[in-house]
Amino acid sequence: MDSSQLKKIAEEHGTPVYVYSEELLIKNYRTFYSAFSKRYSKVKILYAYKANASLALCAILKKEGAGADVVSGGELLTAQKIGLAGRDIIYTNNSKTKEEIAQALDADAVINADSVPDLLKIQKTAEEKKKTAKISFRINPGVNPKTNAKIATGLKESKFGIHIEGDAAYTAYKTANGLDNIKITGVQTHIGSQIKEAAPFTEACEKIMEFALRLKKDLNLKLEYIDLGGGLGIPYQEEKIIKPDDLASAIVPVVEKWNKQLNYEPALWLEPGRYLVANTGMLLTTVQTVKETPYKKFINTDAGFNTLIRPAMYDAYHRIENIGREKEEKTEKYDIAGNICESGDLFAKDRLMPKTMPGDILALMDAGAYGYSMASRYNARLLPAEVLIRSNGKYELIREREKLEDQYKYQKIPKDLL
């Protein structure tokens, strides 16, 4: 991105703001589809909403062909404010309430079970609205994805998903396949996120496959798809992660093994999201201070990890740039610190910088993924604004920043209080 561009951008809507590239989300798209497509007849990329849901993006992946894989109400009104169908919905999450599973019932999408007593509670709910409910259950199958603990699900401590081992997974599906109200459509598991390796995705593959074909010998049962989930990173450091031409030469051959035996060949569904997302954006903040101790420089900025949490949650490197001063090769090391009230809150430390001034705009890279969806209000900080460059060069604002009474518009005081 132009740094001139950003400078005007960063003058004319404020900072902390976003900033989204339209030609790069695009291009990771169709890098990431056309590396299963061409090696498999039937694909379907569903994005994950939960990397960023801002509409405007999700809207340019619809436009794309994606689908969504959403793990909230608020999620799925996004789909649904888009256009997208029930079908190209896949709705997950571990913890559905009543109200949740109704609204995807309505939106008529697939709903992702993550045990027997969600399943037992979409049915009676599917029996309430007398309607049939299309499902799949979220298999765990017990797979180290070798990335950070917390974002590590396929592991057999994980709280999502039903395990393979012990006939929990099949119990579950023997269990649906007799319920009235319920349609088994597919098989599905997500075992990590930024996975730097093609070998955890295979494992998994290879698993959900055998498990397949035990279901159609056993129940008869033939799956429209089989659903490998997300997870694939992104360099944030530079370090070497597997692209996706290279996660697809070691599935796909996995998944047409495996076809040979079930005889008959199931949709292959992706649901890629930090990696369609994480570089297209970067959060632009401007330097406040920049304060000598006698043990530390820092850099305040006027954004905090109520914008961008990644750092302080997961100690998540984000490369830094100082727009304008990129290429000044006399650096010094700082810490560049946020405004909020916590000592943790610090984008980085000890990092080489260009000389920094107060009013120099810093952008914080790769924050297109688990950035705006992350933030909060704490501190009583506003969100900020979002900004998305369009495939021609030009800027549009496809969020506003939030003003002060924002924050107060659905809180009450006791009139005794007044």
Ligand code: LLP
Second form
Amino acid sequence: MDSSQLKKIAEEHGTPVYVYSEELLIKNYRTFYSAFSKRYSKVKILYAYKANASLALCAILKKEGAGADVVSGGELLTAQKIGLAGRDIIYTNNSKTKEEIAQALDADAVINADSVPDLLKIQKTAEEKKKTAKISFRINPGVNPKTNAKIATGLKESKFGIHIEGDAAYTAYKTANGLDNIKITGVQTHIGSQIKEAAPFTEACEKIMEFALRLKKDLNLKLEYIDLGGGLGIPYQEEKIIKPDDLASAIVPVVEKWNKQLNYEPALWLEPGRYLVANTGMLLTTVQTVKETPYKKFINTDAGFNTLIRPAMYDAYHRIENIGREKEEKTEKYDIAGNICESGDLFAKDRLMPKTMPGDILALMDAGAYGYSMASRYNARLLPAEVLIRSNGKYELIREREKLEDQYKYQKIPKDLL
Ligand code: LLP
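How about the form predicted in complex with this ligand, since we already have the form predicted on its own?
Now the complete complex, all chains and molecules, led by this one.
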């Protein structure tokens, strides 16, 4: 971390500001991709845009060879804007609108159906547009990913996908197989996020591969791909978490084992989000005041949970550095507070930091994933700028800070109130 450059960015573009590293992003992508591609010949990485859909970052990943996992018309448009072809886009959502389905059909993206009613809606839209929808189903394998309950999607009680249990998923494929305007291309699952061990992934993989074999035997279906979703965690607190290499060495043998019975080799698709972008980004914020109460010492910053909601929403831990004082001894215990008018707006509690002064710049680390993408305008605070430190060491603005006036752009006051 080059403290003087970060301070310069904060000064030039104001705070809060997100700062990303192109070099790290490329490194993460290559680490993830090569872990799988050195073990399996047909691998495709579809970056989960929900983690961070900023155009410049998506464009870097596209250049590296990544496709896109998108969940809305907005993310789909982003993938199209950077020039991704439909065959490199999968559109997944449990509650698709007709307009989004139409947009995905026009883009020729794969549409990942969440249920039979969802399939029928896709079929109807495709029929009206005289198109063939390339589909897979999102499968709920009933696997516990052992992560925060809010981001555990593979549980039986989850709102996502069709259960593999019983005949639900099988019946869905059977139904789709007989429909006009529908072409079955694969099978997809995503069991959760910030997963720390390999076991839930291999369990899900076993179930999906066994299911693929059933589709082959009973429906004579040959799938183009098996998509195991995203979910690999990162060490926010330097805890022990499997690496892409561990994940690939756990999953690929399972796929290969079942391939022998399948008698064909489907492509392996993966949808990492967090792993690729989380540690590439930090959120810089300026300390406004340091306040002591009889109970606590607070650092008040000019960011809030509207710019990094993870601590407030998931009790997530983010490392926090005081830029320029990183090497000083951490002697003081502070609660690090945001500027939002809610007592839950804390980035950290009882955190040991170097002695901190107003005007210091703090870096909330690992903010590249689910930082900007979950940011809001709560308290009429506008969305921050984003800056990219290029591989050549120079930095560029990739998104301007919103202006206060922007908040009135789409509002109207009824005439009689003027
Ligand atoms: N594919 C699907 C279908 C997903 O739903 C997700 C994440 C991913 C891929 C990417 O998962 P990742 O590799 O990033 O774990 N806001 C939460 C995380 C929500 C994840 C939602 N789905 C957080 O800040 O921790």
